[in-house]
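The chain below stands alone and is given in structure tokens; this is the form predicted on its own.
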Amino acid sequence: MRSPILNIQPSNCHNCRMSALCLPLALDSSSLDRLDKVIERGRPIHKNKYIFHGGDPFRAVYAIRSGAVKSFCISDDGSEQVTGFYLPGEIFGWDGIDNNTHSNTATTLETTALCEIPFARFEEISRTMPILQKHFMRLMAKELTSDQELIGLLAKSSAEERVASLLLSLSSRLKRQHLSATQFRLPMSRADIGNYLGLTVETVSRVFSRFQSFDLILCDKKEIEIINLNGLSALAHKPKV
């Protein structure tokens, strides 16, 4: 499948505010110049556009400069199962490394700008940059950890615990971008949240309403303000009885 990332823009790792998140801080200027010759940057991709499909050959991983991405797989009964949400500064597409074929499909949740990192060329460069190789191995390990966290999330007994955990995850990830950890816009729909958490859309909506009534959050459609971070955290980590 032809990549949707076209029309290269005059942006680079030197002036990207997200480079501190997706690249090791210790890379020097000459190393960044070498990476800039490999990384492909395209114009923003519109909402609900495919980046790759499950079954496509694995050629690259992708870093998000702005916007958000959803990954999902198709279950045996043909239904969609959301497997992850990705925010600016995060890298996705690792699912294709194992057998050189993507197991997931990735789509944009909103207008999104990406950096495409051709994996074959990255491997060539990383052999001469041990710090870069180590950093990307750490990111791959983090992706595996995220998969385990999802399993743990679905094992939580209540819908409130699952939704609270997701909000806290988004909060901490935005904080790493030096953005507000308590006021943000959800890029995904209630249906996507429900699919990801194993809940119905109606249940997700009821939980948000309940959180508002408990003065944990303020919610206006997709706009979220966490007004009691400690209370939300206590709910997410409620001990089993």
Given for the second form:
Protein chains: 2
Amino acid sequence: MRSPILNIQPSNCHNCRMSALCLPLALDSSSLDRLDKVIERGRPIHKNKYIFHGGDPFRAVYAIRSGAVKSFCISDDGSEQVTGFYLPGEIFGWDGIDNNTHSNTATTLETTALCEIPFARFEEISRTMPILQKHFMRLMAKELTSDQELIGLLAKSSAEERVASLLLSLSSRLKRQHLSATQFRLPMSRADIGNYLGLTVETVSRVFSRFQSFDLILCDKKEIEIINLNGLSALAHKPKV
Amino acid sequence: MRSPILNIQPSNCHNCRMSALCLPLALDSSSLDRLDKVIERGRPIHKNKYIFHGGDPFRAVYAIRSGAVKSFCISDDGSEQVTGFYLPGEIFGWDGIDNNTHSNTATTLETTALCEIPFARFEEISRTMPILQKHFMRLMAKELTSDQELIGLLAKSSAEERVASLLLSLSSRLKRQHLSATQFRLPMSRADIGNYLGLTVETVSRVFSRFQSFDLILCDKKEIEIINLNGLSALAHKPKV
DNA sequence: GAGCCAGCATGATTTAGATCAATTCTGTGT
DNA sequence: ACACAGAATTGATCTAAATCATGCTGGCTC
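Mind giving me the form predicted in complex with the DNA, seeing as the form predicted on its own was just shown?
After this comes the whole thing, all chains and molecules, with the earlier chain placed first.
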């Protein structure tokens, strides 16, 4: 019995569906080749495995080919704070550039295939490919922007707005990879959502129920269908004040 | 009458007290010279002036020589969300790298002198000075880390913990520039603090009062003296759970 | 100096979400 | 196929912070 996973694994960046997201568009074929040689394509990793731990030396950043990842940091008191969820085509691991040490821990939320981009090699080849360096700074800046959106969400919004925003964020990110924007499976638990959004599990669960009773979504455990996307947006961008 | 401000203005990066913070240490003298030529040193800007607006084209990042800056973004509903406070020696404006457009607005909180680092020129010279590029990625990663700290704060902490954390953050950043870590003047209003920490003005005010009654700080309007730094730390890193 | 406004403090009341508690569901491993 | 620990839902109560309200202060203009 052959593994079905092998079929979806690209052998290189040229034929990877995700390359539009993780690589600069203007990269010519020979540059792509050089880059291709640097990137290490790992075999799929099981659910709930560690990719790196907080405190680990920074070696690489990672692009997701399939699956999903959460990153979190441990605060002084030992409690977790989820800092991000990452979907296919997205890159994570930047937190290690400062100090050459990861401040976050990253784990798989489901079976996940990664491309590893070793940072030492990356620096060396980006010297001859300035566009790549700029692209990576862009990606870091994107991460900054998304963190700031989360800050805005946490600082000001109600539980309903937070959950609605998360659903919409997932939806638009899935759409970008040409997957359904209205029907998907949440890769993370309610507890992870709550932690990420600064809410308790109970509150998250109640909000999901309320959204269902308002006919905004259908949800069966982790399967989500967005029925009224406009209604959800209206809720996310509070008409308040 | 000569302006006293002129005295503290460095004419170049060599004699700037801040350079240890905003430039890589390993930069040799000739590299520093080249960089020096690119940087534009502005004259002091008054309080409550805009440095850039959200939506402005991205031209430069800025290092603070003296004064203080806040950055904030405007959400869909028109409300402000303060995303950061910046003190001397710190660099802000990264948010523009993505899309070549600033997502934040930056304003001065008091009279402020800036060094402007035009990004186009920066890219050109960093090609011959790889260490500089790495340093700037480091700085961005630092910003990412500090955003994530704020996220942790907003997601989980009580009003007292949030305010204590902000005071400690300001304290340690002032210390880094060899200023007093225990006596300083808050450059921002209670409203800004509240907005930044996701609290109302009233709550911020009450927490300040409570901290005074606990003999953790002395405070008269914006003048702060930290009396019991350990106590404040204990409060910031909640012993909870 | 009178009057005005913004910033800050403080008291009374309300409320959203946390906490506590109990039950059902489900996926996972033997 | 079974058993069991963790995940999710739902309900009852409690609480921290928001909201509403009022007064104080200090800087500003006229």
